[in-house]
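Okay, so here's just one chain, in structure tokens, the form predicted alone.
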Amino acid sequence: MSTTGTAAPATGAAVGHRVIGTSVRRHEDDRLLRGLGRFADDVDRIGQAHARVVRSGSAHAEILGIDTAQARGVPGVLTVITGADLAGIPPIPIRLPRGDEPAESLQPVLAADRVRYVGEPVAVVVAEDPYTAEDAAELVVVDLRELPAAVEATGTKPAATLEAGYGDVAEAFAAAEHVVELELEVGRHAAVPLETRGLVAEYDVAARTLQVWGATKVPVFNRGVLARMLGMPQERIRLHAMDAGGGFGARGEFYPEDLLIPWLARHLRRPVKWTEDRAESLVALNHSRQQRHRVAAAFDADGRLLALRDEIVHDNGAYLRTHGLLVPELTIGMLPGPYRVPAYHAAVDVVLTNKTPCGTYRAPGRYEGTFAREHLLDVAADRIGLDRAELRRRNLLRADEMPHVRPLRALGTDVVLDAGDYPGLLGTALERTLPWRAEAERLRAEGRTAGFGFAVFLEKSGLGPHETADVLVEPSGLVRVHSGGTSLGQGIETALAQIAADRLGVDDTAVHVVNGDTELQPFGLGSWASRSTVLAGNAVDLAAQAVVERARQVAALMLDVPQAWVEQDGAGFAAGGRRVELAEVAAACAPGSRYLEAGTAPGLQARRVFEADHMTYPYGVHVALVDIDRGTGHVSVLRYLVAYEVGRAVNPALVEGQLLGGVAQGLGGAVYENFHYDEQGQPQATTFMDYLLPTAAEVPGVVEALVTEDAPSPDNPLGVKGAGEGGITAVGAAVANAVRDALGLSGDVGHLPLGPGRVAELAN
């Protein structure tokens, strides 16, 4: 990895001591590479007891009854719940709500009448261990009527319809010299994190409290649904995140899992754990993408854009999920990319399918909104006749053109693209590049069928509205910082600790980052949409300073000299050729000191709030060469890189983790990976014999990231832009423009993913 650009200094910090902007060791790495991680399995209490969930084997029927007897005279079983003993529950809402979706979308939590997917959950049961609850299950009966499944999106009608648009669409296109249009397809895939889900609840029914372990992702939100269903105040619900072995946008939602295992501990009085396998996690977990593009251009004469337009049908499954529409209204929301599109319209048709409900996947929108406009660029420069390259030149915003206002909406917020020189980017990109492109002829010439692609994209990042953090210093030195990020993998206690470390000049290491527990920190928004470094961070950042503020106060009573003579001096204070350390600072604030003013709390701590009005965008370019075996249709990436606008890089080497990991996630959707269906909706692909995730033979030999710092965002005290989806957003676009190349294709490969099958198809 290489890294340009000059990253503005953090104002304000410990002088002469920097630890942003450097690459220190993963804290969480001590104890994940031990073994020492905690899991959500890892959890156990005192005379717990397992849930088996039973699952729906039909993908769309009528229930005429659910028959437990069997099930209940198991020796071991303590119940066996269905619908009807939830009745009453509402359906598990939405997290982020436009206000339009149908009411009536919403998952149950447990099918009462109907079923609607093939792992849709109808009963549970409880015993004293897993496999009694797993026999057990089996024995329940569960009578249904099947009916017609719908597993085609085309030509259903649509539950709803999204819009956004400006500018006069149909006059640009009747006036443009040149119109470029293609069908094309997203298939369905999905996180596969590495853990399965799992969460441990207990009732204290003395107290009348619930513990939850293993909600890591969004655990004040879901503490605030949990309350709500349960009819509990949510003062006395405490969740606390684990370790997880990833997230990507998928775990950590609230299930229907999430509601039933603190139900049933309520109910049974007793701790209960329950644990996903691998093929519940195929049918269960949220699945995304699947989309069907029909996607135009109007260019003028000189390969100008003049509009976009596309007409998408979202395939979102059997019901609405926490996140809605979400996924569909940033597709169209972010579609347009970094071009400048004089006029624009897309519209989204999301229907309901018998298939496993959708949410969102690492880069959810911009993927398949990227593929779509990316390949309709490699068609569009053919057919006008101008290098690819050249193309989207003309067409990217120009530094001078930032901040660009585009009357559009993503996730609720207006889109203002802060700051970033895209042509600048791309150029870097394809210089960086350049041999790759004399090493495809090179196998041409050899009679290899070889091919150069690429795609730039704009990221999202940063989304508020808030963000909290507390900073302590504890007597000894040890700084705590209570975030409400979440860790899934992606090293934000890291970057925390950094963060807190750089501005109160104190090493990283004795910086303990606290991410996810409600009661140590009840206004947390969570990790997702790469919000933590720019929200959580900043809001780090915000309450170092304030710990900063009150500790030359009181460092000014300690040395007897004004506040104002008071020097940070990095773990310390100075005046006069006088020192306190920061640890001796936080001494002199306990109850009793001399040095604690009348009236003032006692404690070295402050927490602050960061807000923020729009959303950061970040940017970059993937860059692909490809060899593909004519005679099997077999894809192999030789050669990857991703250049990357980060604002401003906390940790580059966390920065580069987050890039190739999701080049390897990326690759899945654009070559791989595909959950389909046959006629009745019964899912194929259940094992990973069928699911087919790319491996470490699979993944490019060589992957560069290249991680720039040259526009810092001007929208947070930090300049930083959020780095955990960059990686994976355009490598199905790069992946599918270097097989186009490959084989020479004057039209469009079609959809992703370009498995065998249709590569052969392709090439013959």
The other form holds:
Amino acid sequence: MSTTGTAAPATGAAVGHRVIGTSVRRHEDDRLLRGLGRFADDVDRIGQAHARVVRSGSAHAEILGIDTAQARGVPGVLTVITGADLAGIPPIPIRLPRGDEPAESLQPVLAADRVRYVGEPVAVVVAEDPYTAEDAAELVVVDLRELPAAVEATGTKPAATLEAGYGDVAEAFAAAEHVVELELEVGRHAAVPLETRGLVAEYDVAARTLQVWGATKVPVFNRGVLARMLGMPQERIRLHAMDAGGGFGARGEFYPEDLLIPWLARHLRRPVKWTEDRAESLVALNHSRQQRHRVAAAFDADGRLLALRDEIVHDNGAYLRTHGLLVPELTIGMLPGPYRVPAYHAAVDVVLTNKTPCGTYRAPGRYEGTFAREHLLDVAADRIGLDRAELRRRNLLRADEMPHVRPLRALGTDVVLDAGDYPGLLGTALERTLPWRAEAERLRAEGRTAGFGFAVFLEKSGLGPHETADVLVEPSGLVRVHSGGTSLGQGIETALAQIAADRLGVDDTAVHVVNGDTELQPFGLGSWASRSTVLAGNAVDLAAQAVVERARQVAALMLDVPQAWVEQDGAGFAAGGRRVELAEVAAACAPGSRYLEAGTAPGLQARRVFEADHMTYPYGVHVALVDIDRGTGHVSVLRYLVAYEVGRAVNPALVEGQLLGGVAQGLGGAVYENFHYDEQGQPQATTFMDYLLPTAAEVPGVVEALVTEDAPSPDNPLGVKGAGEGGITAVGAAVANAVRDALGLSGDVGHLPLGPGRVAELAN
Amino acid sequence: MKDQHLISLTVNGEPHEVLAESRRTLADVLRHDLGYTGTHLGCEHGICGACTVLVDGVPARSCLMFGVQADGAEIGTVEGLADGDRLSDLQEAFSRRHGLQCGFCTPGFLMLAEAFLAENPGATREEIREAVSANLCRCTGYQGIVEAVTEVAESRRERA
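Given the form predicted alone, corresponding form predicted in complex with the partner chain:
Full assembly next; the chain just shown is listed first.
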């Protein structure tokens, strides 16, 4: 178990060849620190034109006509297109379909007859330079007939209803000694990465090929969608994933612009560039989270859970986007969390409203569900008269109950909780933060409004079904990895290099990872759902093993000994006191080499696939100490601990970095961030003056990260579990519980975010 | 007829002349006319600070300045921090303390911190935290950034 409060300093060269488990310096850092990263807007192609999207200013209206004449007349404008130009192009498909999504709920590329949210694309202007495109876009006149806007999800007819559960819930509630029911809401907040989206597309008329720069997350999937929509073979399209200024679930999905910009490049036979601005991004990029829960639990006289029930309203905004019904499904699939729940029923109404459509945001469904469940458990403990931790101890699944098969599905796979000691980690986290309880008491004695809160959570990671990786060794000794993973700032380039280096016995700096290039790795499924280290990492490990095996064969020929005598020895192979370096073996695999047996393929390389039937289930505990200003209603988070079991940390500093960053984002949703709308569906948070991201002044001075490696996943050879989301999952729950504790509430806090107005209301 | 002006400015010690429309932002002049793409645009309304550069030594949001306003100025961008292959102490500290993840906000934080430390060599960790709250980061949770800047402040004081 490693425990640190800060990112561990990089240690340079690994001890021996164990590169996995070492906080090596990030490969990404050098270029990013020098300003040499390559982000979407950094790409320029000769002769490129610039696109500006015209967006609806109405939340709900019929389009009577669009007058583009004036915009077309602006010198420098090349074209203006509207929905009529794209007739025959289908709406954007769902990436992870269940099969029961209402087809009429999908988003068209450009709205043709009706707009359904402020920010919906209705036209695109292309001009010689971006300033002109923006000027001309102002001159596109969209004639609208306003329709009533649906802003409230509650009371609106759902587009779909999902249910999950097992056991006789009604009977359990009837027989219960204690029943606790709460109504809780989670606000509308979202990923909001610092880099807005951007794309550059170029069509080569002679070769009939299309290249797109600026893809992130799922380039291979998006290439397929683009190919179908453009009517091109996907092999003629190349997407380049590059540096991305944060993803967090929202960036890199297929949005209208992902069709529009390549379509325009082919249409105009000129490279077209588009860079989203922040005002657009705040209404165009996926929102998330907004849900209302009526959650209830039944307990016996000893506080043992008999049943859990939840009725949820999920406000999905105007359309089902690429995630379809995934977030509501994950909410009900993961709601029971790490607990022994004998009977369970949840239903979620997915409601479409005239707001920006929703997708995933880091820990989708779990941030919401964890808040509902863990806040309920605190209220229940108080009502039953049990210590809040004791109530959880009685209900958390024990290590001897693992693996635990739950008759539920999440992300289309059966829920099989793989390995872990949930009460053990809770005990460790509470013991570590014991002094915080005393500190809360001291602060209260001084007249302050301090509170202590914690929450236990279950995560999921490593969604299959597969991921592919190539490992290639060059005669120079340089190793290349072509991965389907994509770099969203998480450091995956470094983690994958470490895994290859570990297996090949080389220094990690000798490994160069190329992520997300659809030509180099056409089988990759991308980086999302905390899957990269689990899926791509194990694929790299398999490919590197295959390379080692092949190298051993060739080394045996070079050393003129039977293969069984050859041993891997650092970055080389040895037998009988003689040794050849891996680089020499790679050179011996070149065409014409006397060691290359007739009929064998040249080169020292391998492509391998790692397949996974089940996800892995990392878990953790969040603990918060807060201090509330009763006058202003401001919640200060003084101390924070996140404890997380990751199975095995490939790079502990990266894991801790993910956790600390997740906590800050979670705090945003717990206290500050909210996309609010007026009654006409006009978004009120359209700048960073209105949509408040936490700054260094709002996050605790020190967030402690407790990374444990006690329960490696039995489902993959590396034993890893994803670390991307555990930092955020329970922040809403832990902060809400701490606020409730501080204010001494007998009931609940009602909703997140706990902005000053709400907190002041609760305080008085 | 566009309203163009010939301006001269020095970036990281290199003199440049550039024809800029009056309304063209300094950020666009640096990024797209002169190729200093290390300066990033995150919000274009002066909140996020990703576009922070030094104008005559003073940190400025290059999205809120016009290029013509920088006529005759000495500009410092992130590309000027390293000495050839050698990263600056602040860049090294950012890497060592995990003060960056996606790296998009990083140039802005580096320029902000350079200017802040130059003016406040005795800054404490708390003062540094307050100073860096001028810029937004969505990945790191700020802790690594504050630690990196604090570490450099201390080591520069020791060397001074």
